[in-house]
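Taking the form predicted on its own, here's one chain by itself in structure tokens.
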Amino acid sequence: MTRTLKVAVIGAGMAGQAHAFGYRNVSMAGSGELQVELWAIADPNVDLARTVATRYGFAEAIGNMDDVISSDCDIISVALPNFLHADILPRVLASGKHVFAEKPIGRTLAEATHLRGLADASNAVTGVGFSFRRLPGLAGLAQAVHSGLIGELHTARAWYNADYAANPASALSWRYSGEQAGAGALLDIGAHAIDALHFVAGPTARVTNATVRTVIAERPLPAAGAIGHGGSTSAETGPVTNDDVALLTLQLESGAIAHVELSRIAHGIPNSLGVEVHGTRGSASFDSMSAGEFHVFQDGVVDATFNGARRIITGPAHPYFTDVAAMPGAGVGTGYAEAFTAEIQEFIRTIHAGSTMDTNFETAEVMMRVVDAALRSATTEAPVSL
């Protein structure tokens, strides 16, 4: 008997559109027992919701989010600005529906901890969108490290450099408000970099040092209803109240030390998340700008004359590849779009199996503990243990 999962996405902005893309492309390969029904996109901007629903094949556009929460749908994806999660997510979790939330689940550790508790109390499957984990290249790197291919880790580096805020004329959206977003680059893109570091190298025990800085202190006010990172023609400006760049030094639970570099104003680097790790028998690295590959060096594998870092092209042997690649062969290429398909694929798979998703509200709270410790370390200029 075929089981149908009726899906709604709350939020029609950039992240909501990525979720909608994921649901449109999801499949249960080899299983005739599950079907996904693309029901509704909900957003107070109904015109935008309608555009997104039409683009991704959802049946309805809804302006009132409460109509979705009280509906008979099975799954709700929540992809809203950070400051709305504390209000909307408790109501969505209380509905008993399966919930997939965009990261971060709150602006602060207190909000994340509260929401994690609500998710833990739910009998439904709850997941959080740490999408970079689903790239076969990063997942392959983690697999290599966890298998001991480069020995015991002693040093790691993670970064997320982007240029979406490099233009001072970019509108003063909620992302630049400490009240509405929480931290800036440290949370917006740092959430992904910190989680990717944890995914590959293990959890953080201590923030030994943190520095955050706001470089562009004023930005023009946005137009009503604007989404994304576009410029503004307004002559009025307002203050930026969170960070543009952040540098963290961490001690991991394994004893390894790590450095995390974050910038949302990195001219010429549109979107680069990376992880580099060094162990007792080699090193390995991944950069999302070349998402279909990763690099591994193993000391002493062959004569030093011919030894060097190997460029490994992702293929069917790597996690998520067969779920998302257009063709089932190595080298056909996968990118960030496929990561959203893979994360929704994994979410649907856990619902089908009645299991727990590996990126859940606990994962989001663990990441937020690092952000919170980094902010305290930057303020006190002292180490902070988690």
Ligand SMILES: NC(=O)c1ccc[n+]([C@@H]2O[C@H](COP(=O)([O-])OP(=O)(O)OC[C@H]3O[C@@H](n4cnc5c(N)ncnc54)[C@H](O)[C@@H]3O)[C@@H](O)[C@H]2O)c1
Contents of the next structure:
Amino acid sequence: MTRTLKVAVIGAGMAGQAHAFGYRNVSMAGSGELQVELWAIADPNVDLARTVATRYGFAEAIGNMDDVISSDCDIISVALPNFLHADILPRVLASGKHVFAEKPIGRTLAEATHLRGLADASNAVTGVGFSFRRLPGLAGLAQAVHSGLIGELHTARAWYNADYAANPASALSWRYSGEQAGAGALLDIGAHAIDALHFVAGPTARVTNATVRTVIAERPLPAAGAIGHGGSTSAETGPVTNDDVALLTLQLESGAIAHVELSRIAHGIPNSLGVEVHGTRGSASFDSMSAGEFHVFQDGVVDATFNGARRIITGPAHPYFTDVAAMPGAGVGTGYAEAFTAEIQEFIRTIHAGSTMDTNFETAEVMMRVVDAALRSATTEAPVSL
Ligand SMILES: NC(=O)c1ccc[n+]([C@@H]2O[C@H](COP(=O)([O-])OP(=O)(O)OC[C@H]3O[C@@H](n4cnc5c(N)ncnc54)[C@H](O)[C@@H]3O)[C@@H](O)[C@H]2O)c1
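The block above covers the form predicted on its own; next, return the form predicted in complex with the named molecule.
Full assembly next; the chain just shown is listed first.
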């Protein structure tokens, strides 16, 4: 019997648009029994909501976000600035609807822990958008490591370098405010890198060392509301109150040690999330700049003459690929667009199965513990155990 889930997305900015894209493309093998109705995009900027609704085929644009919470829809996606998570998510979770929230759920560990408690108490499916996990190349790397292909991990490296804040003339949006965003690069993009590290190499036990730095201290105030990384600016400037770059050294629960490098001002590197791991029998790596592949080196597989890392091109053998790729063959490529489709597909699949979403509020709280410990370590210049 076909079941139709009525969907609303709250927040029409960068991430809300990516969710809308995901719902629009959600059809997958076996999904005939479960359909989505693209109902509403909600945002106080109702003109933007209308533009996004029209683009992605949603029926309505709604200015009052509470109208969505009190509606009869089945699913609410929340993609709002971090300072609104602790205000809106409790009401969305209390509505009993299935909830898909953008990372990082709040600005601080206290907010994340509170929201995780509310999600745990919900009978509905509650997921959090750690979208990079859905890239077939990163998921393939995790499979290779978990299957023991490179032995026992002893060292890992994760990074997220981006250039969205490299231009000092870009608008002082909520992302640059410690009050509104929480940490800067450490949380905005660090959430993904830390989670990717956890996904591949397991959870963190201790932040051994952390350094954070604000490089561009002032930015021009936005002339109107700044959406995403764009927006017009005024002549007046204001202070940046969170970090542009962060470096972390971690000890993982497995005993492996790891290094995490984060920058939102990396000139010439538009968007690169990567993980590299070293084990007792080999090494493996993934970089989202070449999202359709990952690399594995296994010691002793061939003799020294032809020894080297193998470049594995993702295809139907790898997670998510078959449901998101436009054609069923290896090498046709998948990127960040497909990751948003795959995460929404996984959310819908989980609702259908009545099970628990694999990236959820607990995943987000576990990530936030690292961010919190890193901020404390950077302040005290001492290690912090989680
Ligand atoms: N998974 C990812 O790759 C990814 C990418 C980008 C953002 N995010 C997350 O998504 C969330 C939203 O980020 P974004 O980049 O879409 O933000 P954005 O600035 O692009 O959009 C924010 C939206 O919220 C609306 N809004 C509602 N109330 C507001 C208020 N009081 N003040 C300001 N804006 C208000 C704005 O009108 C705007 O449409 C954040 O938590 C961010 O961490 C995740």
